[in-house]
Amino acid sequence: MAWKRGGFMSIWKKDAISVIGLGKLGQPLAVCFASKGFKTVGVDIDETVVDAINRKQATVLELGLQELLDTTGNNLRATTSFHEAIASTDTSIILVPTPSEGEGNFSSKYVEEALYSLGKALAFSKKSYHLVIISSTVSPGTIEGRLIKLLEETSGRRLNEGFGLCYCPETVALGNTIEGFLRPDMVMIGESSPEAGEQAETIYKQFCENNPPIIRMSLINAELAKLALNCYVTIKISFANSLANLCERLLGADVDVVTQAIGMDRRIGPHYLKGGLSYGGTCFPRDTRAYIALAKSVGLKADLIEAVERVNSWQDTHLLEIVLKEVERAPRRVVSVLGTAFKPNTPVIVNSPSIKLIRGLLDAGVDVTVYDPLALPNTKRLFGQRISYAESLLTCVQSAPVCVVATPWPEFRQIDETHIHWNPTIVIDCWRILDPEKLGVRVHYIPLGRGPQTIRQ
């Protein structure tokens, strides 16, 4: 039975929800939609991971993740059983890992495994009709392309009529997963049906405390539109470092002051335009490259992409120049790196800046020291014995002659002149959130973005 009002709408289990994958993404969507109030099943084949929420034992670090999970009652259990997820709701969301193939397209592999079991399960089940929403991101024309086929071969249902398919893409960044989820910029949603779309923006609605702009649209631009957003703030990224770069090398230039200047133009904005690092993380590195290969398969060069892919490669090559420049100058070959994820609040270290950096310095001979609120387990894991890591940040910034604030983690903000130990100490601030007043006559401070005028000798 094809999904009309009057008919399923008057007897779908709009308040329950089931949520495919339980990792870095899925799980805090999942607790989201329990604080909410909806009945959510959390399907993931990790029984470690299905027993520790059943548990209320969050298995991701994330902001808030834990306290929210405290909250959520009886509104939400996990099982690793796709037959549980169909009988209990009609609605299912698929947010599984999508990572990069070797020519850059992402892989849908998990997604596709994760459709093959709920088709399997909905071919058992008596239920007329059920909604597939896939948040994972998926390059444009994999959902008409094959992903529908899947589902209806092995549901023995056809697309509209047996069940639904939306294409809802996530927009949330790591270490904020909570407010993304609750208070989105916007939702996209590419439907398969008007139908389809209307029940998932109902959902939407009754999901996010923010009342945000709700923007439907065919499958194929959904997916466009998430790859094409993500690229675009690498831009913003990347026009950022280059400007810092220049900077550097302009007498009483400073990047902030310029970045604040043209963000306040409305064509423009100040989010994503702070000069720094390169970007990392799982997403935009992944995107770009899917970008890339996008355009390739339909014969076009993404030039403005691929520059943007140097521009980030360069960030880190110059900032080991920087560091090893400085290291020569140095009583010991000693850096202590503060901080190693990608960004603060998450333990994730995936294409960090950091990471490279540490690579790059040991390849030099340099030791190193290390210390992050989060990222030290993970960090221990890829390098081991390779490097020493600090307690805390005192004992991480005593630890060397040359200090390199790499990711802007708030804490790192208190240093001051007791937390010197080597005279002179070289602080490298690649955010520019120390105050170097604070820092004292020992020393040499550093600020990437800003020209010579600015650096206090």
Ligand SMILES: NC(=O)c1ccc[n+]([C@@H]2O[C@H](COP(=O)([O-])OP(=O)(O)OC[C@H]3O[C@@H](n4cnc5c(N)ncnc54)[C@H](O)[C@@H]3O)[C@@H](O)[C@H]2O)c1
Given for the second form:
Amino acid sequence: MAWKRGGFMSIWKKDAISVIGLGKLGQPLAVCFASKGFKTVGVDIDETVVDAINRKQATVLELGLQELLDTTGNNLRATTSFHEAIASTDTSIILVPTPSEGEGNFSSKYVEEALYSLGKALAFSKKSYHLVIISSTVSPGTIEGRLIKLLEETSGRRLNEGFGLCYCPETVALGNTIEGFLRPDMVMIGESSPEAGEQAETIYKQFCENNPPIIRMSLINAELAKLALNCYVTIKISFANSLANLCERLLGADVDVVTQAIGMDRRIGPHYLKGGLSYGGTCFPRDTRAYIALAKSVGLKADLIEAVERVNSWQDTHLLEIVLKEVERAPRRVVSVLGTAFKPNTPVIVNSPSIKLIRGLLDAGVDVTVYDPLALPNTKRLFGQRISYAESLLTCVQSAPVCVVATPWPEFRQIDETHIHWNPTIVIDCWRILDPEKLGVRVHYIPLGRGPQTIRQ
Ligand SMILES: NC(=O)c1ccc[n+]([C@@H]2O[C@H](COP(=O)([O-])OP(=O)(O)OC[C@H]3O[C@@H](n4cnc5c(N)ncnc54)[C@H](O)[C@@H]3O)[C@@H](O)[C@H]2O)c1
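What I would like now is the form predicted in complex with this ligand, since the data block earlier showed the form predicted on its own; can you produce it?
Complete assembly follows, chain above in first position.
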């Protein structure tokens, strides 16, 4: 073992790591650890996932994942056995789901189940010490309020004696997880003791390629920092969206010019500051709910974040109104929607703005044809026969007199007049990724976030 609690820590030998939960995040994380030379054990309760990983077959679609998995050789194996994880590794990182529950708190049900299994395996183990790192997002107060007690009870060990515990929340974004794991802006470590924090710091220093700042803190502060980070990003997104809405009503205004300018100011920064559609995915909408629930639980009102949720939901209404207005003028009540994933490079459609648009269009009796480079299987599972699915970008654009570019996939940028069938075709470009010059005279181009020079009144 590389680490002896309170004793000498070798910087020459890497810890063996187990990653508990091989889903959208855990799978790329385990593969990254193995690719960096850590002996890695992936643990999941889903045998199909375990079998696939042992056959070197990725089960989640993530940029570069399969290629990296192919390079992992003997460094990565997967199992359903927590005993194996405890027996053959020094540190376990937990990355199981934490969905919203009731009031909006994160459910820690799956984390508790994983800790229960880990604790039982620890109880059997002859090893004197194991580090447990929780990376799943949890509600502030959960670790010290419930999880430590659970692990102490199931393992029969005391915190900081028989095991150490850290909270290292993941800040990566789907579609970019491998880069996000290997080259993070920073690593946050909430620690149960300085020794536990030091062991985690050593692991991340060996793992990350960009020598990121490592910020060590208490467990509660790390829990809060993760929630605060995501909620702050939703404020930025919603601010850019509010600006875009303003620009649409002001002669000659262009949200991209405004956000590019203010993003140069160090107090603001350029990232997540592009006016467009509502934020979606598995994290942001869940995290704002959790923030509001947390504030309520301590007798506060989260006015700012509640306003963010209102702005975000208004973006969906706004888009539907714009599209329906164009449908009323069109020769056929059919709309082509380009992109159903909530963002490019992922098949995830959870809380996707285009999914909400499609639902609104169906409710209004409008036919819909969709195309997405990765998300069509998930979209088919959701809508079945209620909508049509195009096999290509070309056939999707040609299928309707109104076309909405909803997800800014890079391949959509190639749309030009050779894609156009209907005369006229209304193209609503939610992220302003198309070149209107290339679309030809049959297209009425509507870029959201730009003023009336370019929007038909
Ligand atoms: N998805 C994101 O963009 C993102 C970003 C940052 C943080 N997170 C956090 O990461 C965590 C994991 O998210 P995800 O999107 O990878 O989840 P996921 O649903 O894609 O995968 C979870 C995996 O955990 C497995 N699992 C469930 N219970 C288990 C148990 N008791 N033991 C072992 N395996 C178990 C499931 O079988 C599944 O394979 C969540 O807390 C999430 O909030 C997600």
